[in-house]
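Heads up, the chain below is alone and in the form predicted alone; it's given as structure tokens.
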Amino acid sequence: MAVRRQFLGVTGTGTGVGKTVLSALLVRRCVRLGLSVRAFKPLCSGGRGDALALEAALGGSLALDTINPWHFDAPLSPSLAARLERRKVTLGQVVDHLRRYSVAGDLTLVEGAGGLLSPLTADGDNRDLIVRLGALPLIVASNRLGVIHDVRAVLGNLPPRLRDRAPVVLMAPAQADESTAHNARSLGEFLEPDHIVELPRVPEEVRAGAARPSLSLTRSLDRILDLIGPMPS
């Protein structure tokens, strides 16, 4: 029997939520666990830098273009942005190019760009991209007041098949509020608990893979990978 793709779709409730923070710690988190492992951040928009961090995860074993093929000048959503450069972008092209890059054993990590229904292509969003790619979705939001809105309505703009296996990682703000330390378990009361991880503040050195991750962000880490189901080697 083929061993089959194995995506996971790292969307979340915004911009700016540490997507790429996240997907940048467990694609190296998966190379010193000797796990197969790829990712791709197949659209940018006003700058490559997400895609650069990927590439550094990833220690080049995939080059920049292949991690992100499509890129925009303009700060904007991905199908905005190519719009003005009068360019064209199909959620078809970006299937097709995410399934002849990822290998059939391998953890394909695909990051999207915003939120989970901010437009990415000419004629898709990223849940469509996630749907389409029978992906499990992993939501990424900030651990600040309004998140259990936010979460919620994300999962519930998900397929029910997708939305009940779907980890949810509370990203540690800059600066805490009154409900930090209250969000997960309220937001367990509306899902699944275990399937809540949250994740404390990443040192600028760690994010940039120049220093080794706490035990406890390891022990997130770990337990996220544990979430996403049986991993490949």
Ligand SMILES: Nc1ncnc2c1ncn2[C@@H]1O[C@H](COP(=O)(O)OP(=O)(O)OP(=O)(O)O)[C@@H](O)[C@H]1O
The other form holds:
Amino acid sequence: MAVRRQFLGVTGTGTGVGKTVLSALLVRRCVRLGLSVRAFKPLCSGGRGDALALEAALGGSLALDTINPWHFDAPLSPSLAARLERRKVTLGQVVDHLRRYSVAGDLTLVEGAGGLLSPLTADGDNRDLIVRLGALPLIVASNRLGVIHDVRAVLGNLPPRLRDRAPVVLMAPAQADESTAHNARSLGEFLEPDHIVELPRVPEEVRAGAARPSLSLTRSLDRILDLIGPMPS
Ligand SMILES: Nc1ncnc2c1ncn2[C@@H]1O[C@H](COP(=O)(O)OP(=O)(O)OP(=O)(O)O)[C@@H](O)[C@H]1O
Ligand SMILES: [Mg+2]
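Mind sharing the form predicted in complex with this ligand? What's above is the form predicted alone.
Next comes the full complex, and the chain you just saw is listed first.
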């Protein structure tokens, strides 16, 4: 039986919620466990920092221009930033690139831009890319007041077959609020509680791979990998 490409669509409730932080941590964990992993940020706008973080996490196994073939100067959605440079990227081009540079059997993380419904290419948004790839969505959200609505809105906008398996990761905010300690339990009333994982604040040295993750962080990352499903070693 042919081994399918396993795409993970790292998306979430918006911009700046921790998609890159989580992606880099998951990649580093896979590398440490000896699992085959690839990661892409196909479209960057306003700097290539996300792609550089993934390149570092991958430890040089993938070239920057392969991780991120399209980048635009303006700190706007990639679709608008591309238009301002009179350039055009289509979903088809992105899907072709990801299929070409991913390997059957490997886990392939694909970080979108912004939230699920943010525009991505000239002809589609992050949801369209996830659907075209048949990717498992990984929903990242900041664990603060309002997150119940935001996560439910994202899940409600996914096709049921993708929604039902999607892990939801609540990232600890810089400043916890009164809801932070309760949100995972409250969300568990609306979706499979086992699909919800909380991630603590992660020090810069750990994110950069200069220090080892704590045991509790490692456990959380392994739970997310379990939810993603089996991978070849
Ligand atoms: N768990 C965490 N521990 C420490 N810092 C975090 C954590 N989650 C998010 N951050 C901080 O929030 C900032 C934004 O996170 P990140 O860049 O991962 O967001 P993003 O969702 O990838 O944003 P974008 O939409 O721009 O791609 C990071 O620079 C980091 O400082
Ligand atoms: Mg990012």
